[in-house]
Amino acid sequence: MTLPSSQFPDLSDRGVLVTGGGSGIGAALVEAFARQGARVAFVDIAAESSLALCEKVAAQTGQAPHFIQADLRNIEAVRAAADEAVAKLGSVRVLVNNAARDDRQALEAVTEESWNESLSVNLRHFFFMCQAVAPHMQRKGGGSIINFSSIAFMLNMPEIPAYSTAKAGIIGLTKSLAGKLGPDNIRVNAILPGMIVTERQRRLWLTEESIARMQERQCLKRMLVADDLVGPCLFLASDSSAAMTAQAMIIDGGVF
């Protein structure tokens, strides 16, 4: 599948930072808005693909995104990123907090340290990293957070009850914060992916079996992937949803 074609002008220039860009979804999103000409860094721990995806932005655009090395599970190395980011952008405009883990883990199995694991890296930094980058939007007049949720809470999915509750935390945080930064227009909305087939996902989670149960669960019967995000992530990092703030967004080709 390739990347969608339409052109937000107003992303041109524009500092974005996006977490979890090495690879997947963040991967594609980092690449999407380079070809918007928007200024981009992103956090990853990972630094073989980061630095991969750095030379293939830089072969297609021109110009590499800024890559920032940390873990988001220490919030001090969640303040530094952002503090680097603006210092390498000048500004930080576009926030996406993208980074995340669904391991699975049994009931009986979870252990008061895998909870709270699960919530430092599917949770804690969306929120603290939000913190250190509002006051840079607050100074230039604004800005657009977009936390990444997903649909997984939503289908009583027995085998990832951390995570699951997670990603119904980050709406509850989304529209918070959409009521506390509003008046300062910063908008902060969430987008809720369905089953993205990623590289990740196929060596860890998914079977050709499984793909197709939920194809069939769909109202659009094909395989999602991560560039079905970029249209809906640049839609609402742009001006042209300037009015939508404490949003969910659905991406999942119509689950029933």
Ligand SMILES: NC(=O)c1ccc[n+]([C@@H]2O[C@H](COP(=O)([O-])OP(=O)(O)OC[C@H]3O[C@@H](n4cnc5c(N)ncnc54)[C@H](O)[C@@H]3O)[C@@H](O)[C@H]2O)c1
Contents of the next structure:
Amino acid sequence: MTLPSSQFPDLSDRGVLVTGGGSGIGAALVEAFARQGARVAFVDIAAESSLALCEKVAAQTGQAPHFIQADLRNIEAVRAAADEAVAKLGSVRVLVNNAARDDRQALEAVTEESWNESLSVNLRHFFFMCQAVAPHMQRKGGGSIINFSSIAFMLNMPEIPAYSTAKAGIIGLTKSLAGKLGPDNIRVNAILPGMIVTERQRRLWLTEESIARMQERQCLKRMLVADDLVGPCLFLASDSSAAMTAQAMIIDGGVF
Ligand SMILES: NC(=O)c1ccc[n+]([C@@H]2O[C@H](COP(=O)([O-])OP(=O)(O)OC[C@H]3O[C@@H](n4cnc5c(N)ncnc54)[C@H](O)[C@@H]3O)[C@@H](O)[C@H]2O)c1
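Switching conditions: you have the form predicted alone, so give me the form predicted in complex with the ligand.
And the full complex, kicking off with our chain again.
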């Protein structure tokens, strides 16, 4: 299935920063923002896939996105990445907090260390990236922040206690920051994807059977892919959603 590509003229030339943009959903978003004519920077820990994406986007649009290699578990690196993106792009008016790692862990196997590690890769940098970018958005008269949560925390999934905690926390964070930053015309919304079949998900967790089982639970009987997140994310980034903040948008094909 080829997904339609909408055009949001106000995103042309807009400064956009995506975390975890080197692969999966983040890479689809980097490509999509670039096709809108936005000036895009992205942060990722993985160099190889990120550099390949830069080449691909440059071939498509004539302009490579700006890749910042950083480990978002390190808060100083988060702050430095925000500053680098602002310096490179001139301004950051859209922030997509997307980077995460959905490692599985049984209740009995969780240690203090692994708990902190999960929150560090799945939650902590979301706050500190917002904190670092907000002053730049305030100076520019506003912005849009999109935080990637997940429906996983609502599905009672037993093997991801720390990941689910982080993804639920992102909803609370989104609503608190929306309250704080609304007076500065900075909107903060969350996207909750359902089962999105990416290369990593297939490699690590998904089987043909688990994909089929999820489709039985979806109203829409097809596999969801990274490009399914593009339209909703562009909409939340653009002024088309100018009155929308503090909301959580579920993109899961209608799981019941
Ligand atoms: N794929 C799904 O089914 C699904 C479902 C619900 C929610 N989500 C959420 O959507 C977002 C994207 O998911 P995805 O499936 O594309 O993930 P992915 O694993 O394919 O991509 C995540 C990216 O983040 C990067 N990353 C990981 N740790 C990092 C670190 N410490 N510093 C910098 N970069 C780091 C990775 O290198 C990778 O490029 C995540 O927030 C995820 O929780 C995904």
